[in-house]
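There is one chain below, alone, in structure tokens, taken in the form predicted on its own.
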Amino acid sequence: MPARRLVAPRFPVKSLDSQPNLDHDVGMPRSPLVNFWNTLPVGFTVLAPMEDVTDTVFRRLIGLWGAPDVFMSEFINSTELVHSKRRFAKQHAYLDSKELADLQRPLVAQIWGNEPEDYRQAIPRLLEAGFVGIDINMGCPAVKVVRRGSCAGLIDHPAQAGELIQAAQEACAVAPVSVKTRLGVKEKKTHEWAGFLLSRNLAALTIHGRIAAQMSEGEADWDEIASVVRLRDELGSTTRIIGNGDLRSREDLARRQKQSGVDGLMVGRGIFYDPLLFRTDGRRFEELPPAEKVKMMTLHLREQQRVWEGHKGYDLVKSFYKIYTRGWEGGEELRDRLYQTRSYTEATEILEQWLL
């Protein structure tokens, strides 16, 4: 994919004492939106919306070491983004200039709620800020969001999700709208769910292979997700089917998307047991001596560090240590040492150290 430039967010922000400054403009034009999912090769691949994990930051970084053909946000609650006073969804929809100034492929937006009219007033406000597609989210599978009716709580109410997938279609314009789901809630409905999103104009459909009760846990279904392709194809749809579910190295992704004929994957948690996943030339995180891994971690805490301190607790970052430490021989033993830091100075420290 050519390079796409963008503008920086606009976010109108009463406060800015506790989150990023949404305002400013890197005066970068930003290209005319279009469906960028029709472009892409079959077997394309996408770095998975993560709570926590898929800000500004990582997305960056993964994009520097090798970037999939498109990029999710986090988590957006529509209805926070227009609405609330809390910080979480600006800051889930906030875009670093940095990032803007590298981005080398298309970053979508998965928003979720359940009121139409607050993704009609949220979506225009995000592809001002950048974004150039909008993903619903109607798989993540936690229980009191599913209660609420909300993510894959919809899959049980396609009255509501049809509205939703309305109103971001009419928000979007020209812009791509697409959604992310699972088989079913407590049991598979895959054909039921799965015709009645392909008959909704949907430009991008991506499959998780679990129900919602399974949470993570057991085997992903590739052959479900198979059955929606298929699904796809006699009801000679346009739709591009995207798989998700445990893929974690590149002998995955050419297997699944062989065995269920996707047109595109999806990675997930894949990413942290290999950052460079998505990179053509082979080359494999596991395979870089451990000066090459704390290189990347040390990387990642000063940009975490520069984008968030004062406005993210610094416990956040812990969670991406075990990435960098994992497999080797001194790995678990500065881990630890991390563990117990309670401040990106002294972290940094130790890195620096190590390295020394």
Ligand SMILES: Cc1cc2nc3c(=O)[nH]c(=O)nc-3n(C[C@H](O)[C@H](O)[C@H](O)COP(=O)(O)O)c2cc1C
Given for the second form:
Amino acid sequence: MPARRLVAPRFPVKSLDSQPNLDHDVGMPRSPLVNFWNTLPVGFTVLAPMEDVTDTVFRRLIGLWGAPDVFMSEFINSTELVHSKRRFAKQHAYLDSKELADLQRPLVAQIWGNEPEDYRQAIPRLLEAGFVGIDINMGCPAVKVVRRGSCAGLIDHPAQAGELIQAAQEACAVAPVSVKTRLGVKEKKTHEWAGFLLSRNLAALTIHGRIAAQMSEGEADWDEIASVVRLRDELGSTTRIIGNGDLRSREDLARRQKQSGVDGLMVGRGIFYDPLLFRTDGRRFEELPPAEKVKMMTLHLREQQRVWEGHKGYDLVKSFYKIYTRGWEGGEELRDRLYQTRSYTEATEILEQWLL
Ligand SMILES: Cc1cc2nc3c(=O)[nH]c(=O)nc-3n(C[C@H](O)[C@H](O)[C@H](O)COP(=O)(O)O)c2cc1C
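Next, give the form predicted in complex with the ligand, keeping in mind that what was shown is the form predicted on its own.
The complete assembly is shown below, putting the previous chain first.
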């Protein structure tokens, strides 16, 4: 049978081929000279920064299928971006022209690194590229990184953290600077640490309700997140507080907002269970027929190939197959076949056959 050319799935409201209205009036700042965080209503949503997940391809797809109020990049090493020929930082900072054309929500670059001077050089480039805010990663728990006093390691080095924030604020001028962090490194020191951060005039502060030693294990502590909201209010700070940890459904978002009083809710792994989580019309991914899910996967594969072929290995896209094949009869079998593929072409052929 001749291979049929795949078309963009019918389900997404906007296919990747039909460009959405760029004048869409939903909080996309017209210029970076705006603290967009202050314009968002309580209960706003953020797609968490996730390395090897929230790249330019994935963000665009989520934007088309049901956008959060704010997007964040994968974490970008500022030192590498400025000084190194290695490709990772540049790839993490990469904005595909189609993403920029479709973008209807503020897009924040998340950076990490311990050299204030590198922040001063990296940030203007990121703002120039199209990001409208800078988030500083003070939460990555990787042992090597923490030992060097980077990311979550900064929790135990507030003076260094303060210097980095100041460098970012100077480099951003009026574009907003935010921080994403945890409750502590080996033990919780929520108030001491959050109190320090809240004295730094940040536009937003994301609290992932775990300590670094937990990695992603155990439940996120939303009572601690609630205590940061209270502290913010006691201090009279205007920093928007965003809660993060274990949000998997719209019900979770509503429940945790009510429980904690946070301004915003950040979803990480929950997007793997429902890529439509941010839709406002109530549609859920699990309700879609398998064919729609497979078409979405096909689109993902096609876009991954368009943007990254020759730059990133094919295998990276395999980690996404589970999203689309979970929870329906025959899905697992399809996934197993896809896991054995070694190229975009092989995988595309399997999907084309499946869709016939
Ligand atoms: C695959 C993966 C990559 C991640 N990469 C980053 C990152 O680049 N920057 C960051 O601040 N957090 C990163 N995180 C942590 C998430 O942003 C989030 O804080 C964490 O997953 C907890 O939220 P969740 O329970 O909603 O997943 C990553 C998490 C995952 C699962």
